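Shown here is one chain on its own, the form predicted alone, set out as structure tokens.
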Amino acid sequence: MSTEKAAFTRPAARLTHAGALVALNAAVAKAEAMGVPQNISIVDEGGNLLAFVRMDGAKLLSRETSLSKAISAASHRQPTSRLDPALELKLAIAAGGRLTNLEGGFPIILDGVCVCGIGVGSGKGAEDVEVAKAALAAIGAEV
């Protein structure tokens, strides 16, 4: 690339499809050690889904908020339990509902850059919680 262009672009880290997946697969296990199905998403730095699923027996609208928490953990790069509560509604609306302060949301940082997020739903926010930081921690992510 010409040094020209080099001025307009940045070198960007992506978590990679099999680096989802081994976070996935983290996250399924430990919420079956844990006798608790959930719904599971990873979302690029983007809000695109990478990964997803949604375990026997979870919450069927648990998939939405699991989706909800991975967007909001990529989006403001830090756990979406640390969202301002003052600002949940505002978030909400102005985000069309894909905003949300719900416990089990994360971002996926590696080497200090957000990569990614996940989102963990359908058990109590601190069951949310454990899997999601199993996933990370899978892929040497930071909590």
Contents of the next structure:
4 protein chains.
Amino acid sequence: MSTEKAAFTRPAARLTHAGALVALNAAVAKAEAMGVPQNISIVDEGGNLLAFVRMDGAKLLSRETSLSKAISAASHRQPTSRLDPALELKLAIAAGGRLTNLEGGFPIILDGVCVCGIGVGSGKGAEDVEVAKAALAAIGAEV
Amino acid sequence: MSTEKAAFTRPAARLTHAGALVALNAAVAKAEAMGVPQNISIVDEGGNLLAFVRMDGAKLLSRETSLSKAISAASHRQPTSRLDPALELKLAIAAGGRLTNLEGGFPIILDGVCVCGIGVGSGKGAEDVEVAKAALAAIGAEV
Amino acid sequence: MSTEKAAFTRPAARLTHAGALVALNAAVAKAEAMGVPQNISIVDEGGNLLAFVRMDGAKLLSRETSLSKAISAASHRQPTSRLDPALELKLAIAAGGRLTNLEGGFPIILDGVCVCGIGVGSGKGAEDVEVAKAALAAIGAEV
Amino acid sequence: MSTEKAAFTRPAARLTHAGALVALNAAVAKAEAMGVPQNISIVDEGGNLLAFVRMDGAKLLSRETSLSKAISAASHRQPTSRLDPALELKLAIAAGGRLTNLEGGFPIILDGVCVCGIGVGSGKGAEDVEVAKAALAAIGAEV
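What I would like now is the form predicted together with another copy of the chain, since the data block earlier showed the form predicted alone; can you produce it?
Below, the chain from earlier opens the complete complex, with every other chain and molecule after it.
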């Protein structure tokens, strides 16, 4: 690759579907063990869905909150809970509705690179966090 | 339940998330064996997503076509390919964009009851059909 | 990186903003030389806008067609003109409106890797193609 | 033009694409110097995108906030920060989601005429403001 061309791209990494399914299954197993049905969304860096499951009894609309959490975490490369509460509503509106600081969204960071985001929704905040962390642990992602 | 009240409900069945994940994994295994990356969507009777995966290299926009196929099949309780070609465009538009007769969508019928739909998209039509059928077979659904 | 973790990611490449601006400026220069004002959209692999310009006198709604062309090319990793005409309308509807085979959309392929897509719209089809190709040439992308 | 007809029009001015690109490049250069990747949106008086770039590492969802800032500034012909905080949420909702007082949006005023708006988003508020002002300065717009 010539020097000129090299400046036009930058290396990146993407989560494989194998990795996404391992994370998804670990989240399901954790939620089953807790007895808390969940919606689990995993999105890539562009906010596009990679893997999803709605568990028996999980709340219908929490599909959307789990997705917003996943997109927010992937976009900002930090847990959703870090977004400034003083700005949360106006940021959410200005960003078109997807930006949230609801607990349960985490970036998926492998070897220091954010490859995507996961969002869990239907339980209480702390339950959503616990399920998301089980998914991160299963693929060796930073928690 | 009293006799009167009984008249106010009818029995139904829903696909469990365990069943959805078995179908999803079978579809992924088949697509991997074929060397054709796919988007696989499974929706419930309400057209709401139950399980999804986008495989490495699957086309981005085929996420939407796989979802349209799944919703169409669940809605009409028949394979997408049965929709009358002479009406396909006006039906699609009048139904809000989700109704399609693209190949690759099937109802999931267990014990004679349609519990949901599956849609596969990113390959050629016949490839999408083959992957969807592998998912149906894995959970003993009618093909 | 452990063997297990390695299986959870796959290497990718992204267009830099420097590269996107070189492509954008080359497209503008070409369109100015042709006397054909254009809308030029460059999107990443996730279909998200990376760079855009609407030239003086370019058609307002062609912003949307240029975007659809760019997203379609990035999604399918091929020029928009390759989409099967026999399926074009039903694919467009089933994919949510963004999938098009209008001329003027190209994947941006550098060193064999599709990093994103470009779409040009406001001129005639052949003019849109010519402007898009000037952008590709400026960054050494495959044409 | 007859005297009567003259009463039916009023003079206006629009930013050229050449001007938009000068502003965009100046904003990118400033953001690079600061080490803060940004989304930069420039919209015309109709709130329609004229020029845009997402820099390497800029937050995905800040594309939308940068656009909301640009549209708000162009609409109200004043910096976004001037909107009354006591009304910010109900104004944002009633205006369909695009009206915001997040810092980083400015009208582009040339020779006393507001020709369009610019919005910058992904950094902290003060950083977004600094980058937007660099764009204004580059084309001699009022700050």
